[in-house]
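Take a look at this one chain, the form predicted on its own, written out in C-alpha cells.
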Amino acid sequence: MIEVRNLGIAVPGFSLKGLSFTVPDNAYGILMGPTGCGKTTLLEAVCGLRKTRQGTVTLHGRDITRVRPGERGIGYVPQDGALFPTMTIRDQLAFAMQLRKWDKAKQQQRIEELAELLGIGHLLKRKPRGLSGGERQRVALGRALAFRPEVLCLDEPLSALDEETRGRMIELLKRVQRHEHVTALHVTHSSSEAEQLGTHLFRLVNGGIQEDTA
C-alpha cells in the first residue's frame, strides 16, 4: 500500500502542499493532470528523489519519508528508461541485485524469469544502442522489478511509443503487475492508459488531489 499524507513539496517555480492519497495493496494507481502540474515531482517524492517539506510517505505501514531512495523498496521506471549505455541488458537486469549482494545463482534465476516474462531473452547480450522504444521500456521495467520490489513507480513509460507498441505494453504491464504482485503508481496523460490499467485514478489539479474509482 502507498499512503501519502499531507505532503508538501517545493521546487523552483511552484510548490505543492496538503497532498493525500492511498493506493491499496496490489492495486494499480494512475496519476493524471495537466502538463506542469507536478505529477513527476510528486512521483519523485514518493521514490525519495525529491525532498519534501511536510507530510509523510508510507509503504505497507512503514514510514519512508526520510529513507534513502535505494532503501525504500521501490522499483522506478523513468520516462526515458535511463538505461546504462555501456552495460549489456543482462547486466542492466542484474544491477539492483548486485547492489543488494544477491547470490549469483539467484541473480541468474531472476534474470531468466524476467527475460521470459518480458520477452527480452534475445536481447540479453546486447547493449541499449539500437533498441526500439518498446524494447527499451521492457528492459527498464525488468531492471526496476529485478530485486522484487513491493511497489513500482512509472513516469509516463509509454508516452514515446507508437499506438501499436503502446497497446502491447499495456497488456504486458497488466500481466507483469499480476505476476509480480506489486502495488503500482503510474503517471500518464493518456485517458486510454488510465482506463485500461488503473484500478484507482488520481488527478492532480490546481495543487490538489482528486480521486475517482477507475
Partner chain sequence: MPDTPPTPPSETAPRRVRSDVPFFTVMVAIGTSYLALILAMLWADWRFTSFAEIGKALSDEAIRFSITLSLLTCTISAILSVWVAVPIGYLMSRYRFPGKKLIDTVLDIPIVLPPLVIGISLLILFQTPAGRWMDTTFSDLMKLIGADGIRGITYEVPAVVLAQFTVAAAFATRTMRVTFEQIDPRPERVALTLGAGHASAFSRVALPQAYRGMTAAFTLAWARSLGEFGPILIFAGTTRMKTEVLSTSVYLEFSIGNIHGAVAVSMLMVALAMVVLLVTRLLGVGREVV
Contents of the next structure:
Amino acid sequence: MIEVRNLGIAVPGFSLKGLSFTVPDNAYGILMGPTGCGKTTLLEAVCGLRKTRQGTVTLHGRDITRVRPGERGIGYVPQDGALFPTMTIRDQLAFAMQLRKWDKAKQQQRIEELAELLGIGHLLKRKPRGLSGGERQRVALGRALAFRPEVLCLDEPLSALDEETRGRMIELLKRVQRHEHVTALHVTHSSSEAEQLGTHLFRLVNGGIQEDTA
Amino acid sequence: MNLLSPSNPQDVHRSLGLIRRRAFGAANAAAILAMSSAAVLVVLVVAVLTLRGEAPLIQTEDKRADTAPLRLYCAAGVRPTVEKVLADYETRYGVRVEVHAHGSGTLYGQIKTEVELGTAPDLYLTAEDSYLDQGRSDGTIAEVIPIGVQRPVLIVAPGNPRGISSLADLAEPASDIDFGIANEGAAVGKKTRAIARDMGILDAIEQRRKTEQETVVALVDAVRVGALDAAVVWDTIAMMTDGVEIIEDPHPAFREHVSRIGIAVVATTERPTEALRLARFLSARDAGLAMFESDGFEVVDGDVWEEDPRIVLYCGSMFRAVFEDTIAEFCEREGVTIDPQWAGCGKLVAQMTALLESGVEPDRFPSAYLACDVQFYDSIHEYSGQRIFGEGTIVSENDIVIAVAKGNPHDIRTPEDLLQPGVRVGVCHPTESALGTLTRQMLSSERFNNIYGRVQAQKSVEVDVGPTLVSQILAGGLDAVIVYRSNVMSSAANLDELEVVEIQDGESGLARAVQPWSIAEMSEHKQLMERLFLALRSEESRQRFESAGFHWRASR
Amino acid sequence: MPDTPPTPPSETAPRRVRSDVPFFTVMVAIGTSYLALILAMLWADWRFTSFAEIGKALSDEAIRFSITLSLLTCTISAILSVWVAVPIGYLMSRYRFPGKKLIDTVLDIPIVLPPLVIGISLLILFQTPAGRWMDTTFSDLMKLIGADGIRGITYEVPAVVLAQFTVAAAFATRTMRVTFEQIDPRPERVALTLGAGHASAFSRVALPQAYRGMTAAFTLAWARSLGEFGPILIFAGTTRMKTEVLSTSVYLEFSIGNIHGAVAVSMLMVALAMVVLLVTRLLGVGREVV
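Please show me the structure of the same protein in the form predicted together with its partner chain, now that we have looked at it in the form predicted on its own.
After this comes the whole thing, all chains and molecules, with the earlier chain placed first.
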C-alpha cells in the first residue's frame, strides 16, 4: 500500500502541497495530469529522489519520508529507461542484487526469470546502445524488479513507444504486476493507458489530487 | 562509445576493452582507478628519485659533501665556461653547485626580490659591473671578486660583405647599412652609447640605427639570419657564436668602455665561507680564470688557487688593538689563514729588506703591509729599482701625544716641559719603531727648538714600541711618555690613570703619523688582500679605529 | 537569408539552391591556412636543425636528463591533476550550493593568471612559516626514505611538479566538469533507488561514463605540463641536471645564443608531444576527445 499524506514538495517555479492519495496493496495506481503539472516530481518524491517539505509517505504502514532512496524498496522505472550506458544488460539486471550481496546462483536464477518474463534473454550480453524504445523499457523494468520490490514506480514508460509496441507493453505490465505481486504507481498523460491498466486513477490538477472513482 | 564494445576488430582495443570492462563493469571503478593510478604514480616518483642518483657525488671525507649544494645565479652568456669550472670543482672537492642562468640584470632583480623572501642564492656571477656596484650599495651583495672583462665589438655577417671597418662607417649619412644596438637598459647598450659619444657620432648612431634590442642575443641572431648588417655586442658572446664575424674597431673608445665580469657573494648567504671558497676558485688564475681565458675572455690578475691559503701580513704594532678582530672575522668568513706580524715598523721594514735580499719566496713575503707611517711605506715600496708594493692608500692618522699620570703632577704642557729636572721620560727607539723615528723628527725640528738631544739625555728609558711605554707609566716607573694617542686609548681603563697632553704642532704634521695600506706586487693573493682592505675600511673597523683615538681617513 | 536569390522569387518555380562549392572552399581555405601555419613553423624549425643537431642534443647528458625529467614530472602532474579534477568536476556539475559561482571563479584563477604570477605566488607561499615547515618536513621525509638528493620543495624537483600541477589541474578540472555536465544524471538517480549510495552511484555509473573525459583531462594536463615554463623558471629554477625540463632547456639554449640547440630541443619536444598524444588517444578512444 502506498499512502501519501498532505505532501508538500519544493520545486523551483511552482509549489506542490497538501497532496494526499492511497494506492491499496496489489492495486495499479495511475497518476494523470497535463504536461508540466508536477507528476514526475511527485513520483520522484515518493522514490526519495526529491526532498519533501511537509507530509508523509508510507509504504505498507512504514513511514519512509526520511528514508534514503536505496532503502525504500521501490523499483523505479524512469522515462526513457535511463539505462546505465557502460553496463551490459545482464549487469544492469544484476545491479541491485549485487548491491544486496545476493549469492551468485540466486542472481543468475532471477536474471533468467526476468529475461523470460520480459523477453530480453537475447539482449543480456549487449549494452544499451542501439536498443529500441520497447527493449529499453523492458530492460529498465527488469532492472527495477530485480530485487523483488513491493512497489513499482513508473514514469511515462510508454510515451515514447509506437502504437503496436505500446499495446504489447501494456499486456506485459499487466502480466508483470500479477506475476510479481507489486503495487504500482504509474505516471502518464494518456487516458487510454489509464483505462487499460489502472485500478485506481488519480488526477493532479491545479496543484491538488482528485481520485477518480470510475 | 563503440570502442567500449567488445566487438571492436583491433586487438589493442579488444584487450583494452577487457581491462576496461573489468575496471568499470562489475567492480568499483573509482577504487580501481585510484589504486592503479596511485601505483603508476609511485613508480614514477621512484623513477624521479633514482634519476637523481645519476650523477653520484664524489665522496670525500670533507663533510661539506653532505650538505646542500651551493646555488649560483649566473649570467647566461658565461654559463658554459662556468659549468666547466664547476665540474672541476666538484671533482676536486665534492661540492655540488646548482646553476641558474639568465640575463645579468634579470638575475640581479630576482636576487633582490629573493633576498626579501629569504630564498636568494649564495652566489651571483654577473657580466655587467653596474649591478655589482648597485648590489654593494643596496646591501644585496657582500664580497665581489673580479674575473674578467667584456668589450663591446662590432659584428657583421661572415666575410664582411658590406666592408664595414668601424662604428663610424655606420654613422655615415650616406650609408645604407642596417645596424642595431642594445637599448639603454642593457649594459652593452650603455657602453655602445658611451663609445659613440666619445667618437662624436652618438646622434648619428641614434638616428641611423634600424633597431634597438633588449638583449645581445637578439642582436647576434638578427645579424646571423641577415636581418641586420651589423650590430654592437659583447665580444665574448660574439666569439662563442658561429655565423658572425667580429670587426676590430681601432678607436680607443672601444678599449675604454668595457664591462667587468665578477663573482659576488650574496649578502644573505648562510654559508659565506663555502661560497667564498667557490668564488675564490672561480676567480683563481690557475683554476677558473684559466678556463675563462681559454674560452676567449680577457681575465684579471687573479689569485693563485689554494683551498686554505696561509697569508703573511705585516702590520705596525699600533694596529694590533684595532685590527686584530677584523682580521679574525675576515679569516673566519673567508676560510683562510692570515698570520699578521705585529711589530714596530722599523723592524718590519728591516725584515722585508732582509727577505728581499735573500730572494724571498712570494708566500713568505707579506702580501700586504699596513704601515705605521707613510715614510715606512715610502722606504720599502721600491727596492733596487723594483716595485715591491702597489699604490698606498691612507687609512688613518694617529696623533703623537705626551701621556702623563692623572692630574698631570709635573704640569707638563709642551715637549719642552719634559726637560724639567726629575721628570722621568720614556721614548721610542728612533730607528726600530715609527713612533721613535717620528719623535726624533718632531723634536729635532726648529718648531720644537731642536730639543731631541736634550730629551735623549733626559730620558729614563727607550723601548721598541709605544704600548711598552704606556705599561711603564701605568706601573709608575715613568712620569711622561711620548706615544700615539691610540697607545693610550687602547684600553678605556688607561684613561682612569693617565692624561693626554696634546702636542701643538701648528698644522705642521710633525706630531702626527699617517698610515697607508698597500698590497705587495709579488703577492699571489692580491684579490684576497683587496677584500681584507675592504674589511679594514668597513664601518665596524672604522669604529674600532676611532674609539682607539685614530683619525679615520679611508673612504669606504 | 544568404542563400535566397535577390531576384523576386516566383512562388511556383522550382527553388534553386546555390552551389555548395563556395561554402566548402571558404571553410577548407580557412582551415587549411591554420594548418599551413603550424606546418610552416615546423618546417622553419627544421631548417635550423638537422638529425645531426638533434643527435648532438640527445648525446648531451643534461638534455637527456631534462627529457626524462619532463616525461616523469608531466605524467605525475597529469595523474595528480586528474585525481583532483574528477571530484571537483563531479561536485561542481552535480550540486548547487552557496558560493558556487565564487568557487568556479577561484578555480579559473590558474587559467587566467599569467604563468609568472603562479610561479611567484608559489615561491612566496613556500617562504611563509607553514611553507618552510612543509619544505623542511618534506626534506626530512626524503632523507628518511633515503632520497636525500631532494632537499625540500623550492628549487627542487617537487617544485617542478607543483608548478606544472597548479596550472594543469585547472585545465583538467574544467574538462572534467564539462564531461560530467554532459553525462545524464538520471542513471545515477536510478542507481540510488536500486540500493546504491552516492559513492557507488558515482563509481559504478558516473565514473565509467567519464572515461573519455578523463583521458582528455589527462592529455590536456600532460600537454600543459610539458609546455609549462614561467612558474618552473621562478619556483623551481633552471638548474642543469636537477630541475631543468625541456621547456626551460629551450629557453636556456636560446638565451645563450645557441639557436640550433634550442631548435633541436624544440623538435624533440614536438616529437615527444606527438607520440604521447597519439598513444593516449589510442589508449583512450579512437576519436578526437579534446
